[in-house]
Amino acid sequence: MIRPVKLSFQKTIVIKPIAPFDFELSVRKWGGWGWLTPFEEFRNGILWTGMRLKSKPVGLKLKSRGNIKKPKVEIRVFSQSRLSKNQTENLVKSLRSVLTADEDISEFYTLCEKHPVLQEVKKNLYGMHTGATQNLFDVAILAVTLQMAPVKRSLAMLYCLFERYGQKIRFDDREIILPPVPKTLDGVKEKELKEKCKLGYRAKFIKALSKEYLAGEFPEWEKLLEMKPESAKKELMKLTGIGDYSADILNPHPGFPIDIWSVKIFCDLLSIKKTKSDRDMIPIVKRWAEKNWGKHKRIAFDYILHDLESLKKKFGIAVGNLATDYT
């Protein structure tokens, strides 16, 4: 691991998200994934994490200064040098985006009242914003590690990639690891990725994605937003290793990224009769979600995944062990 980058310049930014907004629910995610990086730290209502402003690392110390009805998030920013006015404006824009601070979830909550499962998740997770990203490469690497693997295996692969090839930053007496950049991964041999991080076939995908990114073949986030959802999805599926499931994760338009593990859970929760194999049930469940939840299907998906243990008790579904079960 390269020596940590020390971030000593500080600046405070205050963001006021659209209510309702629960700070802790919005930045603490299930399963060990983290909000921006798996190596962030949450303690006593404070989150230490990091991101990149263009290619420059910044450390972030976030805490709530408001409440669910009148939310206010104070963010202490740590950088290598003083941020210019333009850099600060870009950072605020990025922070509002990753917090989904401008997303009004009240319409989704109206929809929740029409379905017992969504009524339950609304009650348990009221004020949770699900977050977003504008870094497609980072999400592509996440999507590849999620393919055909239980949570425990996916996390092991992801943690290894971060620890061996990520960038460590030091600020406020904390050390955080940021995701590996394409240039670094492009310089690693496929054999090493397979052997050190146990990536299997995914090593080939990660190498190809790194080369595609460096060659300027990744679509731009803004252009994807301008496209129709299906057109954006087709554009993303041109990338190596990105199929239907992974494209739903990357797409800035609401998708419904279920796989053969989660499709069984949704069939049970939504009382959808299983007439085919788990894999063949995936498009059927997706059509159900599109018909019944429309543009809210992705936030409904995220809420349900974050509340599985409660739903298991409430509705008696066989969730199994999230860390190790797949089939």
Contents of the next structure:
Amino acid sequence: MIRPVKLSFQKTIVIKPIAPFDFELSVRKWGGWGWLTPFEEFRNGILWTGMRLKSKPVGLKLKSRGNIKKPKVEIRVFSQSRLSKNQTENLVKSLRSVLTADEDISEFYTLCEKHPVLQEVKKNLYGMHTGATQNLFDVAILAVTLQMAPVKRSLAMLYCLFERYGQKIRFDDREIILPPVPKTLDGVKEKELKEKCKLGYRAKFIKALSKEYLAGEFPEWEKLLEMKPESAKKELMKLTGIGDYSADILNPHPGFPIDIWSVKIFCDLLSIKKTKSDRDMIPIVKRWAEKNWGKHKRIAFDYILHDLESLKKKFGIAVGNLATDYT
DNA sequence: GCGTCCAGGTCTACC
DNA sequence: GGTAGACCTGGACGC
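May I ask for the structure of the form predicted in complex with the DNA now, the form predicted alone having been displayed?
Below is the whole assembly, all chains and molecules, this chain first.
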């Protein structure tokens, strides 16, 4: 990795999300995945992280200046050069989106009253918004590293990709690593990715995704939003290495990205009778979620995965070591 | 210590 | 269109 890019303070942005909004729950993600990058830092109620404005690296220092009922987030912005009016407007738009500041979760909370598991997660995670990056390439890389591997190995692959090929930024006495860009990964040999980051067969997917991005074959987030959920998913599945599971992670429409690991938990939690193998139960549990939770299935999914430890105690589900694998 | 199995999917060849 | 088998790696397990 090249030496860190030094960023200096430019301006402060204030965002007022729709209440209820709990700042810490919304920006602190489980399992070492991070909110915008796995290498961000959260300490004493402050989050240091970063993102790109097109190709311009931006450092962000976020702090709550409100409360759950009257939320207000102060964001100090750092960059190499002054932000133009247009860049500032785009940054505010991106920040509102990744914070899901405009999402009213009260409708989901009404649904929560109908199911004991959701009642519990609502109580424990009240005010959590589940936003994350809109950069489809970054999410595609994450999805590929999640495939066919335990969490420990997924994190090892992801961390290696960031540390070797990501971009380090330095601001406010902190160093943050931003995700690798397609151009960088396109310039790395598949053999190197396999050997250095232990990506195995996934190295081919990463290379192909980089080439597809550079060739303009990645769909745009806004266009996917305009499509019907299933059409958007089909579009995403045209990308190399993106199948049913990964497309559910990338899709801006609410999906239900369960896999072999999580299907066991959902069957236990939701008392869904296991009539087939774990893999064959995946479409059955997906249909259950669609039927019972509809457009709220993704936020329900996120709330449940964030609250596994307390759900384990409350409902005695057999998540055992699987849940602690995330910590 | 060594061999075998399998995991938090996807692709491809084959029928 | 449906399905079996291959694909990387590393931890768990049995011997």
